[in-house]
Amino acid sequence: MAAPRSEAAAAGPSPRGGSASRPRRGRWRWGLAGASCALLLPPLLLLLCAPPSVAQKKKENLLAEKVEQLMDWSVRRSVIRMNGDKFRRFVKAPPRNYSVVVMFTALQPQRQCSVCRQANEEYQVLANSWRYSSVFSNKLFFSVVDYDEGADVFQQLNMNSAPTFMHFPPKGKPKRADTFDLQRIGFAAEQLAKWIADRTDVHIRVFRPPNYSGTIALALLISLVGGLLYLRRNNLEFIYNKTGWAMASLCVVFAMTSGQMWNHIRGPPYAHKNPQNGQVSYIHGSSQAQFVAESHIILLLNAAITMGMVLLNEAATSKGDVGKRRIICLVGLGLVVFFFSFLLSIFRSKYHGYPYSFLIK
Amino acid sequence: PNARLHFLVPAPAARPRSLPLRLQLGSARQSGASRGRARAPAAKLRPLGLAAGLPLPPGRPRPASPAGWQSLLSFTILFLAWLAGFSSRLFAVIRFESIIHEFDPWFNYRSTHHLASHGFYEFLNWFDERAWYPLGRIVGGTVYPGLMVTAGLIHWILNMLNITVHIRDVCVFLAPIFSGLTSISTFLLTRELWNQGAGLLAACFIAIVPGYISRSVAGSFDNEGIAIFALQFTYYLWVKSVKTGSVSWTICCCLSYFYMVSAWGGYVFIINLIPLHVFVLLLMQRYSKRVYIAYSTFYIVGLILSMQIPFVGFQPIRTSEHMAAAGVFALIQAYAFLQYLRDRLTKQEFQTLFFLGVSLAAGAVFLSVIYLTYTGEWHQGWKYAKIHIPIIASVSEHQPTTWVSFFFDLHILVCTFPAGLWFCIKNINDERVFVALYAISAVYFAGVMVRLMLTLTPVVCMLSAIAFSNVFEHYLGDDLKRENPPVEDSLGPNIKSIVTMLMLMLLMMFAVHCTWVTSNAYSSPSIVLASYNHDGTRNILDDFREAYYWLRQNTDEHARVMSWWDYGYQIAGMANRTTLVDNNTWNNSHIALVGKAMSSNETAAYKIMRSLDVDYVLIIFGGVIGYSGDDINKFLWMVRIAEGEHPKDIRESDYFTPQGEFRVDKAGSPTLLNCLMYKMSYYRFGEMQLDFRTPPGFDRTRNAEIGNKDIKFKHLEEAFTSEHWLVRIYKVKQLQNRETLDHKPRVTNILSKQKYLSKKVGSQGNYPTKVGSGLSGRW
């Protein structure tokens, strides 16, 4: 709440020292604009007298200081928020010859709005392409517009879902195509870029910032890894302990076997419920698709038969009382004999017309 | 030797096999005959079994007659495995007929049927300016060519020795004759691995496992075919050579890659695998001079041998994903320098703090590059893919895998493998490295992407025999024959035999299960359909080959037809004519255009099919019998693809209700309603009733009436449509003679004259031009 207030008490012609070149660079703009109004003093007064020639000068006027304002603003910040006013004021009253791009959300953390969130953050990285881009320029303007700064502004365009994205072209109205149809194509940057260029003519090449998250989990992890190493380098043995290497194997192969990466390419929902009777399925009925839970199931089946394979053979090989090892050898069989038409009963349950079972319909 | 002591084992590998045996050759409808052989080894265990039971006192040599035995009932079960596999892929053979299957496969045999009739270097220099009309295609640069040459080379020799075979026949039964070598080659790498009742129950895995059944029915031609040969062959070569150290079996290792490089691109497997496993040797402290000779021959002959493929060229000395093996070369040959200075030098200490500094750099250096090249491109890649190009993400095979997939392809085999690995992984050493890294890699490959389950299907054939193979060498056969009965440790003759019964159970549900899938999914030619009705009787569908029949009977010679790509290599291959785009998906924009082309209306379609000369268009339309397959399914698609290169003139959007839907009926978008698509799978299709219960004009396949039935065409004459309307054929007309003009003619009072003229002479009616000849015929 705090930051577009303080923008608008900036937006003045007398800016707060800042340290950066930017502010500075405003003022000297501002000092021009100043000097040539003060020189262009005398004629217009002289041209008072041709009313026509008048109005169209300060329409230029009105519109060259629009163009000023804008840029100033959005030379400080790629997104410019605005408020009823400001949006009037700006976007919807006549003198333009800017495009202005707006989204309307609700980021407010009371409305709970996610979407609005990961909007945001991709209209950002958009509208940062285009501010640090190098063919910038006061033709095209992001701003944004939040329901609870301008609801009025909601109302007025009879608007009521967020977010929304707009193009306001430099004349005319908009029309049905300058809203972005979020529905269907998403809204990433490159989309939203992609129908930038549709409207407007201007090209934006999405420049997303690296993610250097991945690179320091990494680095992080090497990091520990290595310090515990070097903590405990008097006793190494721990590395060459195959069951540690055996079951961080056996953890990637029960992973991929059942399903995890489909999962994480296509994030399916943990499991569904029935919103007539409130039933919950943990098994997806297509054999095209799953649930999470159910590849959890499906895990643990699987590390159950596995398991069972290696009792098996540990009660053959192990020396040790014979009843002890009976009851693994049991215990073995049992787990691979029964989780195995536990399986394929799942199995049987998602893949129609297949007809084979074992033990369990 | 320690291999060859466990000589027990191949009586308990036979003994579940030779249950599923009877059961794939009786489900083939083999004769008699051939059960009675599959018979055989199960007669056949009981000598064995009673001369394995002798007391051997270790370190003597072995009498000769168990080993005759022994070798004999491998030779006979790789001969049953090589029959079986062979037998239960041939379901589409019996049922249809010999025939190549689906779509790549038609350009495979197109090639070979050039090689054979051309000659090899003709095939080398072959440009094909049927492909990819007005571009052509340089077919010798852009095939890995070990398929059509191995072929080719088969019908050659058979020919010949008089032995008169069509080369067809050749490329039809070329993958189930493969599998057979598929099966020996991972026998002798699982006796490599672990022991030879493991390598036998391996090779009778991978003969029937539905995950390599899947591409090597009879009539896919296709790379994987061999290429999964080539790759179980290199392995098992180069666990030998790692094993010996010596440089013939390494030879022999890179002339099998060589011969994998030649059929197949997933050689990139083998050159990031082999560098991976003497990467972690060399992490274990496993160096050794053999896997430094191993190594150092193998990369240097390899990269040689590799590079003579045209279409692979300059790549592994370029591209990311060979940079691995680079790697690892350099590091190993530092590695042995410095090894060799230790040996040299007497500053120990100094000695070790060096080579650790130094292999420390440079793995992480080839960590890096692996890092970089797998998630880099593997897997950022498909995401990529996903977004950007339609084209990729419009292929089936290109998507993760379920689970039900994995228990599909391979069934028990998923649930017991890890077993396997765990045995591998706590009794290690050199070469159960190499398969713990290989089921490793290629199970997370299989994760990413459902066609790179064939990668995974021979590792867990492995290590799933091993995991069984373990289980029977304990609990089949009997305490007391053993070399030093273990009376008082046994867990008695009840448990054993409840245990290896159960475990045949379920190794006989996995046959009957593979069976069914070949059966059911992975047997049909998919050119020619099937239905059933309702007695069980079989209607065949052949409108596949009957349009392209009529395609290349009634068509010109040099006709270009246009259709999606998936049908170029099947009009290429069956009807002999010219295609603008084709399953080799090379060039976007050509498809796009193609693309753009349907998707417009049909006067901006026409000038696009002028500009490429189009003179027939070619539909696939199920709405009559109901085939989910066809065109307008794969619409949207067309209009994706064409709408990522001419953003401008065709938009999505217009294609679906203002709800959202994509709708065929009368509330479909008008644009949808009047291209070019549209209009061809529907032309007169609204006066076809197919049913009473149902109005005319219902399509079947999305259970809606049309929304169009009034099509009129005005620059494309419908040319032919096959009898279930399965393939439609539209001819392109030709420019009209004489431009019909939007204006009325000025009139003039020529017509008068002419008239009076006309009079004058006679009864020749006003054709000014034709008084001369008309008075001379009068006189």
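Just so it is clear, the model here is predicted, and its values are computed rather than measured. If you superpose the two forms and keep the largest set of C-alpha atoms that fall within 1.5 Å, you have the rigid core. Numbering follows the first chain given and starts at 1. First, how it differs from the form predicted on its own.
The two forms, fitted on the rigid core, differ between the two forms by less than 2 Å at the CA of Thr164. Core-superposed comparison between the two forms: the C-alpha position of Ala255 differs by no less than 2 Å. After superposing the rigid core, the C-alpha of Pro95 moves by less than 2 Å between the two forms.
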Second form
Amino acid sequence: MAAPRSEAAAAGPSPRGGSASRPRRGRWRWGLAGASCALLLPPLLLLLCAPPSVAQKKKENLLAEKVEQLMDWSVRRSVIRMNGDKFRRFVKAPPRNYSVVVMFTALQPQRQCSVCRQANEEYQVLANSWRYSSVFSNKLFFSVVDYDEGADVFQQLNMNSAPTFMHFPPKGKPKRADTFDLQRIGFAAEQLAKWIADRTDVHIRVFRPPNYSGTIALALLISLVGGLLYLRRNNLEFIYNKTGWAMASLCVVFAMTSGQMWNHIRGPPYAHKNPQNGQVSYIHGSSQAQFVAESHIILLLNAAITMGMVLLNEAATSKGDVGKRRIICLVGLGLVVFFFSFLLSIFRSKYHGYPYSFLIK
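Alongside the form predicted in complex with its partner chain that was just displayed, please also present the structure of the form predicted on its own.
Nothing else is written out below except the one chain.
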């Protein structure tokens, strides 16, 4: 049986030379594609090598002008003061290839914002650390907007409290994390530097000006103790006074349990004044933060409760007049009951949902 032939073989030779016409047709197609590429290549190269448009050039010039102006202000002063017009031009309006950290505050004396002054001191320390560091560049600027100089900015941002720290990134609008959580973290320069590093990848090492007040106070204390020991060198029995050591120990315990160390680390404000109604809050409403005044209140409450416990113990162990002991017992019991109720009410106001209370709600 004969093997089957292909269609090409069965059809016979082509009129134009058989199967050789197919390679010629392929070469003709490749030549057409090459000619098309050769025709398109000059316009593409012309577009790539063409100078920037007038609008692009104007945008670059405007950006260079803004950066140059900001650098000039930063050289003169680490924190740039801005009003509404400067804020809209250099912070809000494009083009911008730099980050701006803005403190919104109210530093005028008539505003009576002590927290604003304290936060401004820490902000100045941070800005000076950046300005005089070896990595200082035009990628980050520090500015401040005072309410009395830029009230329209506060209204534009729907801002009703001060101080407030915000980061404005080079591109896009600020996100929620670009607003510094002042109530929870405090406004210490180190905490602000950590927040800026998270938002901009710019790491600032905080350099504080030398403060010799602690050294002077320690020297005075050592001198006082040394002078007292020298004057009483013939009678040092007071060193073995248990009551004196107990009082000193209680002072340390009260300071530590009231949150003084937390205040030293976080640097919270002393109190908070509502700018709308002027009401001052001494107790922070969250369990994650506190005010300095709050720690002072807790210290006094703990001291009052301790005094009540001491009086109760004195009434139970002393051998004096029964009537006097009864009065001491009632006074001690009253101190413990009242101030413990007050302390428990503060605990309930901070830990929402806590069900228990005693006398004071």
